[in-house]
Amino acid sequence: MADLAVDDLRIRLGGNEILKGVSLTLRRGEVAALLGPSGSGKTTLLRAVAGLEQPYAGTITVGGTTVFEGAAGINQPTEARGLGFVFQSYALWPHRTVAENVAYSLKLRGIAPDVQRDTVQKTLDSLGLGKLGHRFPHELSGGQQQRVAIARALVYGPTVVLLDEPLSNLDAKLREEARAFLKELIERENLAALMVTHDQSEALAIANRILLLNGGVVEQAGTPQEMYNAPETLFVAEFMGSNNHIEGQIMGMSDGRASIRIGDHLLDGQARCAPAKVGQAGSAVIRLEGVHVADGANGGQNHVKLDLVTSMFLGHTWEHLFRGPGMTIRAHHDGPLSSGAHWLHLPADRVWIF
């Protein structure tokens, strides 16, 4: 059974629908990611499930028990849900110092002081905070304050956590390390985590299943890899990597294949779920890593001849800017390239036709 279920949740605020109805289900051991862009309702959905927000609809079961359900006029308060909620700006008591904000909510329980103080420890030891359990959280660096904000909210033991871009106040290479830390210490505790985040590239690495949000609906959701390989829809493609994207006009269709006339070229590609019809406009995406860039020439089928415009060097790989009559394309590639044109390979595999 799962330990988090929301179902067809739907929440209306300052007269805007904003969750349209939303459902997820979260077992133990399982982190999924609330993906989406800026405003599509991720915070509005997490704190509807603590209960911060107030719903109009829907069903929120925690660890069985109904916690909300809009047509029964069932609506635990928040303190009641026993959930643990790590806030974006961690929202760290300012009063308080560090042993004193995770001790705050053993204290609630009437749990003894001695008791309290061994499980803080623990508690602060697990999370390589030990030795600052006497500070104010102003006296802390980022990384010590989000790791004291999840301290406080996992001392109490909930199954069920909720962490509202825990990543994104850290600076890019903090946010690696978090990263891990945080993936790790979900699956030893053993806990059920629903975690908000605009960052694909995190998504991707810590969950083990990511619901995309778009304008209050799920628009896909799905294993990372099925995000990542198989979008339904041109916004998922768009939204998960980085891609290239090119108008052109639908050809042909049969057994989820399809082709698109670009200027000259006509490309084959895989018909993605919903397509435009015949002889309509359509969109082909090809993510940057599909793109081949073909030694020698060849005008092979789904070959186009473009210019190399400029070229960026990333590090780890290449990015080179090509272009032609009705088509821009970037592509990674290991190496520089000379300057002209190129043929670059876009195998019909890769190229998704929406």
Partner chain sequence: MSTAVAGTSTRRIVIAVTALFVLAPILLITYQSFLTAPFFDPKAQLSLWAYEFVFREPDFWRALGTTAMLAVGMTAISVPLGALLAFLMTRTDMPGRNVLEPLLLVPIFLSPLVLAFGYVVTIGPVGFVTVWWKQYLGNPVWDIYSFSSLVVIAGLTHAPHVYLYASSALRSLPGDLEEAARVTGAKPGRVAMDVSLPMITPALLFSGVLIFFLGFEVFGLPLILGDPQGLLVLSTYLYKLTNKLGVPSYQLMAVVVMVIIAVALPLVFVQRLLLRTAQRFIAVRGKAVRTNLVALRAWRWPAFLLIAGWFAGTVMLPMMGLVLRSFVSSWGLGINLIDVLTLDNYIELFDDSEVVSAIINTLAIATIGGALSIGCYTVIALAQHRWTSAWVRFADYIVMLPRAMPGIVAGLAIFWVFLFTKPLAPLRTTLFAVWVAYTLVWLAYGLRLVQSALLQVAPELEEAARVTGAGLGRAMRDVTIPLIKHGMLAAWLLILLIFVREYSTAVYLLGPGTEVIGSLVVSRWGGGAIDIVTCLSCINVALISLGLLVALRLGVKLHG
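Alternate state requested, the form predicted on its own (shown: the form predicted in complex with its partner chain):
Just this one chain is shown here; partners and other molecules are left out.
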């Protein structure tokens, strides 16, 4: 049985359809990431699960209990849903100590003071905050504040935790450390976590499953590997990863393959999502890491000769920008390149044609 189940959820705000029938299931030990552009409905979905937004149709079930059902008029309040919630801003009370912030939900539930103290201390210890209970939020680093917010969400033992951009307030270096900590924590505590993020790298690193929302519907759902390596639509292909998008004319299609003419070049690739008919305009997409800088002269299939425009050192790799008639290509390479023209290989199994 799923610890969280959402079925055909629909929300209308100000006359606009924000969610148009979204469904998902989540079990303990899993992280599902809601990914998508601003306005796609991911935060609205999270807030609806929490009871902070009012759907007009669909169902939400938490731990086998229906907390919302539009047709039956069921809509349990937030505090009755048994969920943990980590807000984007952390929402810590500045006038309360760390221990008091974490204990607040236990206090509301009428837990005895001595049990509160023991439970809070165990929770803080498990998150590396055991010696900080007496401090106030302004005396903590950003990473410590984030852990206090997580401690407050976990202290009363919810099976489902909702995370609203939990790492967005951290600097880049700390975010890398925090996402590893967060994934390990969810697995260790055997939680079911639903996370909203704008950061695809964060979603790929932490989530077991990604739901990519677009205009209030799930464009595609799958494992991080499926979302990255097997996009079903042009929107998914472009949203995930760093890409080259090249417009051209479809020249042929057969057995899941397609060819597209771009200027003087003819590229072969994988036909995705029933691409345009032969003779019509189409799009080719290839990830930056899929482009190979060829050694020496080569005019074979899926090789193009373009001028090097500029280069950027990224630390772990170089990114080069190439341009020619009707085509601009970015590529990763393990070193700097000389000025002038270079042959690039766009392998057919790395080119998606839509």
